[in-house]
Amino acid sequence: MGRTVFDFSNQVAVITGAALGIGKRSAECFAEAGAKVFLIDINVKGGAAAAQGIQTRGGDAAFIECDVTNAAAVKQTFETIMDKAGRIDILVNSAGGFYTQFDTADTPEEEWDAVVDRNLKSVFLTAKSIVPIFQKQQSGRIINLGSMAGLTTLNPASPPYAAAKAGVHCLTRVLAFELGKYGATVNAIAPGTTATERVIAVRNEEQRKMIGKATLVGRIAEVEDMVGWVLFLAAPESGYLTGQTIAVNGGRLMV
């Protein structure tokens, strides 16, 4: 993780999309920093293995299967967490992604609905569950995973993914506005293309090399480049930062 020392002792962190990629590594790092971590994912095998790995290394973690696009499932999941832990301090919305590159004219309606639900509706549903908890606690942190695709278009991607991530950035600001008076902050990071398992499956080696060459630092992002920002936005040091989307893209996009 690097040399920055974070301390989340006695805090409860909930991470969606925690079976793989940035979500999984965020869960591991929160646990290493002392948090009790709940890993949420529809991928039962991957999520359970990630939680078991944390437990094996001495961390406090549990996996809960949940389709974060299903309102009833999300509501039940947060009720279960509150029953088990009594509070939630941190929510990381990492669930999302797309698996097929389309042009707009070629995007099936079913693909649009599925990708928007996975990337944007999921954030809305978890927010509906967490807002009353943060209001009662008078504290909390939400960190949303947006994307550079929600800020600009630099390479072939997915129209519904780009639109959904732009929506995540906007919803981040709305939630920050609503929760500020309750002592809670809401921020997002907009990663550049990051070499997660999903990205490696979607983008071929030539595309990944081209993306890396387009950055000022000369390489594609790794998961570790993003996780430090997730932890920072949950830490006390970021307490005066809210409603922001932080672009972490190696200088590929500067605004």
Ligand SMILES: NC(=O)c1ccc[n+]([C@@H]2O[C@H](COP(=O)([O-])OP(=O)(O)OC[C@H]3O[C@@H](n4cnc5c(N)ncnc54)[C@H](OP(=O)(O)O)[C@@H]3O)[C@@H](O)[C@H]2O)c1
Second form
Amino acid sequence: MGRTVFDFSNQVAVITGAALGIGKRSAECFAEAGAKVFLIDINVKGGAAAAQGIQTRGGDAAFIECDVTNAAAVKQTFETIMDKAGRIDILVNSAGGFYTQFDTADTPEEEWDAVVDRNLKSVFLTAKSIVPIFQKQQSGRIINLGSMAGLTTLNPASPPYAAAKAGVHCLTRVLAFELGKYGATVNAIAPGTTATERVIAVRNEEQRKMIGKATLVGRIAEVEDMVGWVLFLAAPESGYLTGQTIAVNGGRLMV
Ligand SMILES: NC(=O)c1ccc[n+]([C@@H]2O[C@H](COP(=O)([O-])OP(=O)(O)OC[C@H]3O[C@@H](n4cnc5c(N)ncnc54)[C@H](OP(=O)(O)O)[C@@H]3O)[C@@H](O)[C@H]2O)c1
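Form predicted alone already given; the form predicted together with the ligand follows:
Full complex below, order starting with the chain above.
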């Protein structure tokens, strides 16, 4: 199969959760397509290495350490990026996830708060910084990483994660409503299970095959399956699409 060639020359892309997985590969692909990329993550070693990797291949990348659940840190990060780059064209909110699966009765309150903050408050905080920038520019794109877990429940789910991702899909619509008048679009993708480094570490090959068998296309998603959508949602061709959550799950769930 061929590969669509995207062109993001002269554009500035900010990607949260860019040290690993979908965020990291999105940053690499935006840089390959000519964008100046800012990689945001709490993981300093991974984020710096990801930015360094892009630079080594001739891309324009910088890493900024930021906890996207911390309002002051997020505000400072966006001010730093505007000082350095003067504009932001694309924001990808990929920071998220959860680390322990609890049932509701066993979920510690701290776990609820941490997972909701990581997955939902983070999108609110970055939006607070980006809205005035897009208003001034009269343009911009936001791509949020939601989840199939926020659309339906097919497996045991982390309660705060599923609820937060449903919130991300909702906030995507609210932001699309607010930002349309500035010529900016806001969309989300809701991935099915995707074979990132973290998923490969916790699901063996047999389990990944079983996940693939539950889809219509017969395989687990690769990171590239998600990144293509992230780039497309930032491309000029998708300018009439806003407020949508694209369910990218190999047909496991059709909505
Ligand atoms: N992979 C899947 O199967 C899948 C399925 C559906 C939805 N998604 C969603 O897609 C997005 C990307 O998933 P992924 O699997 O590529 O993620 P990942 O590999 O787990 O990477 C997420 C990155 O975000 C960072 N991060 C976590 N909390 C942060 C914070 N407070 N501030 C800044 N950075 C933070 C993580 O750092 P640490 O490693 O230090 O925590 C990590 O580098 C997530 O929102 C996830 O929920 C993934």
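Take the two forms, find the largest set of C-alpha atoms that superpose within 1.5 Å, and that set is the rigid core. Computed from a predicted model, the values in this text were never measured in an experiment. Positions refer to the first chain, counted from 1.
**Q** Does the C-alpha of A49 move 2 Å or more between the two forms once the rigid core is lined up?
**A** Shift at A49: below 2 Å after core fit.
**Q** Honestly, after the rigid core fit, is A62 moving at least 2 Å at Cα between the two forms?
**A** False for A62: its C-alpha shift is below 2 Å.
**Q** Quick one: once the rigid core is lined up, does A214 have its C-alpha move by 2 Å or more between the two forms?
**A** It does not reach a 2 Å shift.
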